[in-house]
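A single chain, nothing else alongside it, follows as structure tokens in the form predicted on its own.
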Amino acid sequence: METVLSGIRSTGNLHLGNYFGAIKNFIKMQHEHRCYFFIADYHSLTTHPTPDDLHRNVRQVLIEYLAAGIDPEVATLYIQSDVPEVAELYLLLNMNAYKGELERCTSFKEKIRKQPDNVNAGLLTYPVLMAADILIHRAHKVPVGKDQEQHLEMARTFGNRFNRLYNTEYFPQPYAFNFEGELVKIPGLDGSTKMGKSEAEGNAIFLADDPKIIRKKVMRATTDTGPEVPGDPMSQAVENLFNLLRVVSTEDTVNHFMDAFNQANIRYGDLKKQLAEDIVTFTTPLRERILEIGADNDYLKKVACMGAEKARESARKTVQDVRSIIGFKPF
């Protein structure tokens, strides 16, 4: 069986494009492989050094990756900071890991761009935390979108590098993982293609939003002046709310606003108003399973624990064997 890992940083809440993007394929996986999933709160201090609650975005973040489907029973579901050892691969693997490979990392270039007042070192040596979260299990596959295919590139680097150095083999060459079938990929409200919460306010629908709030976003979404004769081409923005409706409307729905759509005798605000509640019909189960789940501390104590001992017990191991094929051994 091979050992899958996956992280997302814990800087908010989940909305509709992980969902469908990446954790309906979680779910799944978990079942088929050996699976780590963490909350990379080490990560989120690159881009956000002192932030206001990381605590509650963590706990958050847990609360919703255990309402979404992942079983702490089948999978391995931790906290990146729970895991010492990940900290100490990271500073041994920063022992070969070089400033010119890492100033070239495209990310790092764009981030520096962005907060130019913020370039620490753990930006510039994100690459390297991130091949020590792959490589404290020895995964053989990592989900990733295309923005992160060079730092996985980068963790086989760091991975053969130390292989070569060392002369042995410990270290599997980690790939990404091919979910079968093509992603679902959730636009945004605000006109874009993408739904993220680091975009423009009100683009994204989170998995724990109150319905008044999700009315509220999909009337206030983007849209256009409508077709004016039958064939016109469709904008970019409708484009968009005809996609949220095929994931979570009828296909009768979907049907009915696009017929309307190629007559040029389509109503907005009557599409808008159903596709708010398609996606309250769709999140309610999600978001009272958050609900229910955050009012029991006691459970999510015990997911976290469980989570830190059985990732540490990896961890453990994989640190031991690394320090003794470096020559750090006890007198």
Contents of the next structure:
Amino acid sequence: METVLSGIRSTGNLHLGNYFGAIKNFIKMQHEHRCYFFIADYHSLTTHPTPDDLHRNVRQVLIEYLAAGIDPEVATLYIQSDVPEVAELYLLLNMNAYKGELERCTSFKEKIRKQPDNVNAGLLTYPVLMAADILIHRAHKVPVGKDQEQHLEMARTFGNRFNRLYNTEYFPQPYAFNFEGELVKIPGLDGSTKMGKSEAEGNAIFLADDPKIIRKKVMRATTDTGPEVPGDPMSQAVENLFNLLRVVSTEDTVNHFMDAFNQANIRYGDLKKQLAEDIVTFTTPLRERILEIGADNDYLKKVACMGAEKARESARKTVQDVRSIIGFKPF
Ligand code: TRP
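What would the structure be for the form predicted in complex with ligand TRP, given that what you showed me was the form predicted on its own?
Every component of the complex follows; first up is the chain already shown.
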């Protein structure tokens, strides 16, 4: 059985794009592979969150993953900082990570541009910590988006380098998980092709949004002046709404509005009302689970402890092996 691992950014709430783009696949995968999912809170320190924000964000992400359907009894769901072995492997891998290659990393160059006043060493070695996350469970598959491909390649580099240096085949090479056409890209509400947290206000619909907010966001979504004659082309913004409709509505509903568009008698207000109601229907049980789990601190504590225990068992073994391969010996 293959080991699959994914790190989850510990910032902010989950939106429909996260759900259909990743989490839906995680939920399926957890039954088919040995899965590790963790909340990357060490990584988040590169931006210096306050202690309150740090905890609140980790807690919220944990709640929302559980609400979405990650089963902590099936997958290993843990918080990165609960597994200090990761920090030791990070230290050891840092000895074979070179300044030049880290400086050339695209995400580092981007960070320098975005936070020029806080170019800390954690930012520079971010890919090493990410490699430690992956290698600590000797994972084979990492379900990540395109933006993480370079980091994954660096994880392979660091693993291979370790293997070569110590003449071993200890670390397998981790590759991006291929969803084989199951990847669904969720567009934003502002006419852009991607739903994203950091995009314009109102672009994303969060799983925890209440119905009033969802209706308001959808009714404000970007459209155009509408087709004048049958056969007029569809703008990106309207295509986005149809793509959202395809995800949350029935085929009949999609066909109904598609016909109306093709006959050039569509009323975008009707389309939006229907879309908003179908999104509300979809997110309501999720939002209720979020509220329920969020109110149950004992449960969250139990989940976090169980995850930490399972993750540490595997992590401890790796660090022990790595120490011995490197040549640390007990007297
Ligand atoms: N860098 C990833 C992101 O920004 C998060 C992450 C940290 C991660 N460690 C990881 C992803 C290990 C996969 C594997 O989304």
